[in-house]
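A single chain comes next, written as structure tokens; it is the form predicted on its own.
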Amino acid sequence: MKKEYDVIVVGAGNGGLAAAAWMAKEGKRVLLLEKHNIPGGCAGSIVRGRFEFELTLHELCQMGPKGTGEVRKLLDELGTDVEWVAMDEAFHTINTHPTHGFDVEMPIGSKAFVDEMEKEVPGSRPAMENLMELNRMIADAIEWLASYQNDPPKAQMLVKWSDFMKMAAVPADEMLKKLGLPDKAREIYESYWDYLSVDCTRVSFVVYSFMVYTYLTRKPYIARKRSFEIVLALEQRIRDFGGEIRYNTKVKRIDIKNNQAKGVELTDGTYIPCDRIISNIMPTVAFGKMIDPKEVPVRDRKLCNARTLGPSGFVIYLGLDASADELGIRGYDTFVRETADTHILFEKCKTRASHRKIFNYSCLNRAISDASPEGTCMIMFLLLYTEDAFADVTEENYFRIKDQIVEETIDYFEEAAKVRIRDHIEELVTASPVTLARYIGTPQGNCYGYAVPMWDGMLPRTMSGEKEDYTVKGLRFCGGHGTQMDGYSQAYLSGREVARYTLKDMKEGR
């Protein structure tokens, strides 16, 4: 085939959709290739009986009203047509520790959050107010970095944001202790830890607090018609801008010659030449399975090997024949743990044997009352595994193990939340790490990209993303494994970021 495209995007997950839409908006000839018959990757829904279950999305970060948060601005600039619903709650957290437990519902808004924390932990107000002021400064600094597309004047950064740079190298747990937060207040504040891929002793204070502060000040948002509404809106804009999308089209090989992207080969043998490729497939898979090993740069192989895979997930979807009010289900997003020590929780998530009483659940009807038929509701449970917890599972015991996890999760939910649901289960669906590995093609069913320890968090990635991320000319990566870390919001931002880098590459001939 003769060259027809300025850029090929491999994979129509959230990052790939955003990258393709942004490139097409800028007038480039874009071809988006997707192996499945629909776009979205992890973003989508499944229908069982009279219930339509959201596959993965809890809520979007960095949103806000039109023209405010970075993700909202991105989606608005692309012209996506999505009906957004803002949440008025931060989170509900239940700690069942026999002597240090709590059951707390935290509100949106910095002041409201501090006020509620003072009620729960008398005497915590001064430290919490100091924390919120630091969070405001962190948000200002990250907004400043974004204004320079993460390539700011270095001297100005060191002078203007020296405190920010110092805090970026301190783990969240350590910094919160230095601020003098009482233990219970710190434990409540750290409830969001599993939205990231590591615990609060490993993640940067800057990264963790930026996430929390963004939720509190911008509010969490969800699409009224679930995540697939966002997917379809992005897909439509790609077509509107003149981009081409091919489904049921699997890329077998990314062709690299002498450290330069040349094109892609499909499973049917078709070769499509193009010297600009954006991969929504994670580097570990692309370099390990889709590129000639002789053409993989040593540095890129070392970087993949140095990085640790983020968690995989076990998801339980329940359709219940009673409403959330009738059952007494409180809150949209709830974290349930047997201890509030995030390091212990992270370690327990390594194996099925130790992972028993750690999960979060969301009830979509608490955000969108008519998400399911009247008189019903839906709950989605998520259990994270931080290592390959299903490595020993065989075909013979697979279903027994899944059933055991479901039984234990429901038992513990009923005990912790004091809500009885067993007699109301109308539909039950599960997705294990094996399911995710088969569907999205990641090692171990990884759904969190690469883990984000101190050396490889958002700031190191974004600050080196343009020139020092991966080194094959004409090949860039986007998605939840990219520079912006894991999650829907970060995948969209990485798509735009990589599209901008690719446009700059094209302009400068590199």
The other form holds:
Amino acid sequence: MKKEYDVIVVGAGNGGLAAAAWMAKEGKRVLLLEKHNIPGGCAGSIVRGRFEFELTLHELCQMGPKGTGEVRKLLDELGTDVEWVAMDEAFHTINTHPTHGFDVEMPIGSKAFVDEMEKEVPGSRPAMENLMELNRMIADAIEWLASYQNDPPKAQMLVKWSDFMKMAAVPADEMLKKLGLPDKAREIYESYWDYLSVDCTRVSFVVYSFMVYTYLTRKPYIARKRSFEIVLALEQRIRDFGGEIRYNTKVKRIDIKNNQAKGVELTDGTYIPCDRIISNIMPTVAFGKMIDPKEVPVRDRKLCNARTLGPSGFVIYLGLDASADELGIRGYDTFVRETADTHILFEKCKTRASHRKIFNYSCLNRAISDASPEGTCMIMFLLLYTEDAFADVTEENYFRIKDQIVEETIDYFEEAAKVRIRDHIEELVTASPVTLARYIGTPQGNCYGYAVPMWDGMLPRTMSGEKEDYTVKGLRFCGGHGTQMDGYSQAYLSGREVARYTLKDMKEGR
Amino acid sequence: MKYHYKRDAIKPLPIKPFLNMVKDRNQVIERAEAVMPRTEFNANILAAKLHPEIQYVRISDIKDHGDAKTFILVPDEKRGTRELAYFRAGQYISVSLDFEGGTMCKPYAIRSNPKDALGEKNNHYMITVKRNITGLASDYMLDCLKVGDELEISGPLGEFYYQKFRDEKHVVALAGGSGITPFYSMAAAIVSGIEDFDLTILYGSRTSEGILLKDELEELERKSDGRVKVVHVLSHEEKEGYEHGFLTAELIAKYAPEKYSLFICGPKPLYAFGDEQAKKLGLKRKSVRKELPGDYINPQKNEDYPAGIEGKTFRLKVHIGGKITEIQIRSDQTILQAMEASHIKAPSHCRSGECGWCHSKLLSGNVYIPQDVDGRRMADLKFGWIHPCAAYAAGDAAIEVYPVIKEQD
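Let's see the other form, the form predicted in complex with the partner chain, since the form predicted on its own is already up.
The complete assembly is shown below, putting the previous chain first.
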């Protein structure tokens, strides 16, 4: 059969969009297939009444003004037309522990952050200043690594970045203790943990600190017209570069023969030959459901089984008929929890039962004041489930269980943030792991790809991405389940990384 | 070095763990089982059950109500639907129809009790279709569909249901004609203990003879332990035991408790009328919920309607599934209606600009989208995406639409 396409990208999530756009920009004939009627995967927005809710984006990392952060450079290089909004606050964190609680709003800028910390935790300054200097080195090291596209000259690396390498293998919590941060300062500093889907006792210090530092120095970013603006901007660029996109088009089978990608088969039986496939679908699903079991390499079966699925989420979107000022809602992005111990919190996220005392909420109007009509505001709550917390849910009790989670969340929110929103709910939408399973088709409805314990963290994954994990000729994976870990920024980087590998594969015939 | 951090905590750390990262990772992978990975979890199974894209059903029975009929829909196992999806009382399904008048999907509220969709045995939906003067589809359904016919319907859709954190404990419903159907389902759900709120239905009909589902509603009212109350309001007849006139603010005030939410479902004029009454009563926006209005009519009456297009016919190029079809579109037809009349199978569900299922790319030309049914996202506007079900051509235009690729085994 004549091959019409150089590459087929399966799935138009953040990773798939970035990969397809990059391949198309490089002049390849790209076909992007998406089973839903719209692109975006986890990204997007929904309109309800007079509100347009952001679906999932809290804030992009590695952005900054033109020509600075890696993600900003990537999106600019693709020519995506997005109106960016930079935030001047890092995060608001509320710990309701009866004796060790705190309620602080941390600014961006490493100096301002250290100053604020000194106010909250007198005496923390020397350790915090030292930490920020270390972070500066870590950020430089990671950018240096990225500049070699994950294949740096080894000798140079040992000479230049040995401190980075040493700390890379130490969990964040442990390293912060070694660095002499006062407990409370460490606890505040660790607030971002749930962005990474693993607690601070099991995530690499350099990975965690890189994220914090990048937010502080490059600022957190969002798109003015919600994340759907980024989605459609990328979509438009794929078209501009000559790529083809088909929606409502579900791939039933990824055809692999003799360890080589051959094409894809759609649910209506249509077969599209192509020997380069980029899957935005998780390896677990692609190998578990879409590829002939005889053709699934042993290593991939083992890799899928060695890994734990990342968390799924329960998201509550509220449109309120009073402004954030009237209600007294502070901060754009707030972490609320009953203790600062990230490991205890992670454990609590396993089930529904113990869940109510930890979540994150963001009030979009605090970033974009006119995000909703005057006299209204929007809040999005995110609750994580690190295990199969919806295993016992049935059709019959599903709606009731959702209501119960909403009830507990609003109760704890009102208590912790000392606000009253109950009488102001004009619109309410929920998205459960079931909703996520429906839209993104992941096992358990997980939205963080795979958990990132130390052995499978960003660095070991990245170092394995080009060769070790490339097991079927012509088949590569990108997305929040990729080498760069979960999150929007990471998915875009993953898409570009995999596009680059694929271009190299094509060139070298590997 | 150009960095000024203290090295004492770092110096003693070994570098080997970093150098061994790939090797160690490979060892962990090597130790894992080589069985096929698990992909199906309860959340996935539940997602498939609650949100099927297509449900294949058969008409098992038809009840005649004069100018309306109730169709009982049961799962069609032969075509792969073993049970029907559970739903929230008030939700709708969209029914695919293919007849001389066009190829289309029409939304109908599920009139039955959600309970009847549960379980593996005897589960069914009921939809009640009333003859509509302008509706080709309702004529077709009432005159042509018979027991045993096969239909394709969507999963349950829509946001018109009771939400306890938003709505008051007491709901006053304004129902007109077949607009009673979602409230019927809500009343049944209350009687079954599935929903927990009180419901007063102010039900407008022309005459007492023509009240749709009158006996069935009375039965629900009887069984409801006082939680469901139906007040019949006749516009064309004065009769004892019935209210006379329209569903006015005065009438609402007469039957409503101090705090309540107002739900509205009925023919198009009822929504604007209901809004006026809500305003008179000083109800907040959050206390007024309206069912989807369905196909838009009379766009030319809007103030922002483009000048000079009324009564004209334009050319519309439809890019669909790799083909380009050119069709004619009248200025009073929505883009969806024009495609349907040409038997182009474009996706749609709500026909009200809300659900987004018909999301399509406008490739060229101008369209007119009435503000009150413009459910687009901000980014849709920026990048030229439209909902054909709520958009009119304002000149020659081209769009790209995405047919749903069906399962085939």
